[in-house]
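Just the one chain here, the form predicted alone, laid out as structure tokens.
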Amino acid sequence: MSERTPEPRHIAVNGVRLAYDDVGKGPAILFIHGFMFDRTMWRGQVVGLEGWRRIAPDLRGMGLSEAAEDGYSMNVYADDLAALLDALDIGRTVLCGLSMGAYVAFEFLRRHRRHVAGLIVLDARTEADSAERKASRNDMIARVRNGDASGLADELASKFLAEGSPAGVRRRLGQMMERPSATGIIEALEAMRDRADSTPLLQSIVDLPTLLLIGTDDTRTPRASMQAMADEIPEATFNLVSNAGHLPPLENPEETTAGILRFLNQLGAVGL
């Protein structure tokens, strides 16, 4: 199996030009990356999930996608992705989001439920930011505005990965976190800071097949938050990914891909 990253495609939606990967044929799965990451964090899954059409975009302001000057929010990210699916003539998809990508997925569910046949959440919480976390976001925004985006990326990267992560994984993470524009970083931080509490949303998706995954060594996401999510969704499966921190798709791609594939095989292609 090749580990070569697919050549990105580009499309204009909602007034912004997005980069995305579109690989394979079959029912669709849409991958949504986390904060300061991009579509390449899903390389192992985009390469490995044969039998499915794998769509992996860079969110606006991240990766190779255009950074609009303003107009960012969870609503806008979600609407961008819905417009992308419409442009690709994809009626329904499985949503797969990690961290901030899961926050986007929750908003997508609120606004575009007709598109969603299944949900995969990795290393995320449903709760809105606490006052302490809002203050931390504001501190990060100030650092980026003062020209310290590189320092912020280095600091966060050291917290995202499990201890002892291979040098190659650290290098790939560093490369990803160098790509976002200052505007994209600031706007994403503001969108996360101001996002709605998604806990009430769980009561409306009791019939949605859901997979929850978290790295065994994730220090960024409380495991209790994901367990509470699993308890609220009767159709949810909750699994741990070994030897991984906040980025299982990057740190342990084989186990992450195998877990996703088991879920997809159980879900089948009904309604997709």
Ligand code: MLT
Contents of the next structure:
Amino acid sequence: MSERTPEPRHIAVNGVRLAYDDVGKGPAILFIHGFMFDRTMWRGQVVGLEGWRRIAPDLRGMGLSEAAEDGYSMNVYADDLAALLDALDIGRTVLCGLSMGAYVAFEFLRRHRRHVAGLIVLDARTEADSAERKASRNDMIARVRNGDASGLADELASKFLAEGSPAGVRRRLGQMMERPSATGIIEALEAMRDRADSTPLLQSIVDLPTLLLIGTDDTRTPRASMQAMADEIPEATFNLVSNAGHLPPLENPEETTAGILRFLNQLGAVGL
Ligand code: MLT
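Now that the form predicted alone has been shown, please provide the structure of the form predicted together with this ligand.
Now the full complex is given, and it begins with the chain already shown.
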């Protein structure tokens, strides 16, 4: 598999200029990255999933996308993506979100269900933030306001990866987490802090083909939260990705891509 990164494209939708990858032809899959990451975390999947149209945007305020001054929330992130799909003339897609990207996917499902043909959730929980997590988000916001975005990035990065992950993976993660502006980071923290509980959503998507993946060494996402999701959606496939922490697409791209491809092939067989 070639590791060449596609040249990003740019488009103005929903009042903001987004950077995105758009690679390949076929039924569409939309990749949604997590907090302080960007579309490049999906490089292994964007390069590897031939036979599918792979769309990977940077959320507003992250990566190379514009950091609008205000107007951020899970609703707005989801509406940005729906507007992107409309602009690209994509009717239906598989949604694939990791962590905060999955929070956006849940909101997308609430608001734009007609666009969704399948769901892939990696390393995420449906529950809203507890009081303790909200307080921790507020501490992080204060740190970034005080100019310590890079200290926060270093601290989080050390918690995201499985122990012993290769230097190349650490370097790529560090580079990604340096990109977002203070505005993008603060607004994302507020959006996560204020997001709705998505647990009730699960009952409304039991008929949606769903794949759940989590890194064996993820210390950020309680495995019990993903098991609870699997229990709520009996038809869902729930798999572990070995040698990976919170970022299986980056840490073990081969196994992640293979798992996604198996799921997509089944979907393709039923005519997405
Ligand atoms: C992420 O990876 O997007 C974050 O860990 C999500 C969170 O902090 O809830």
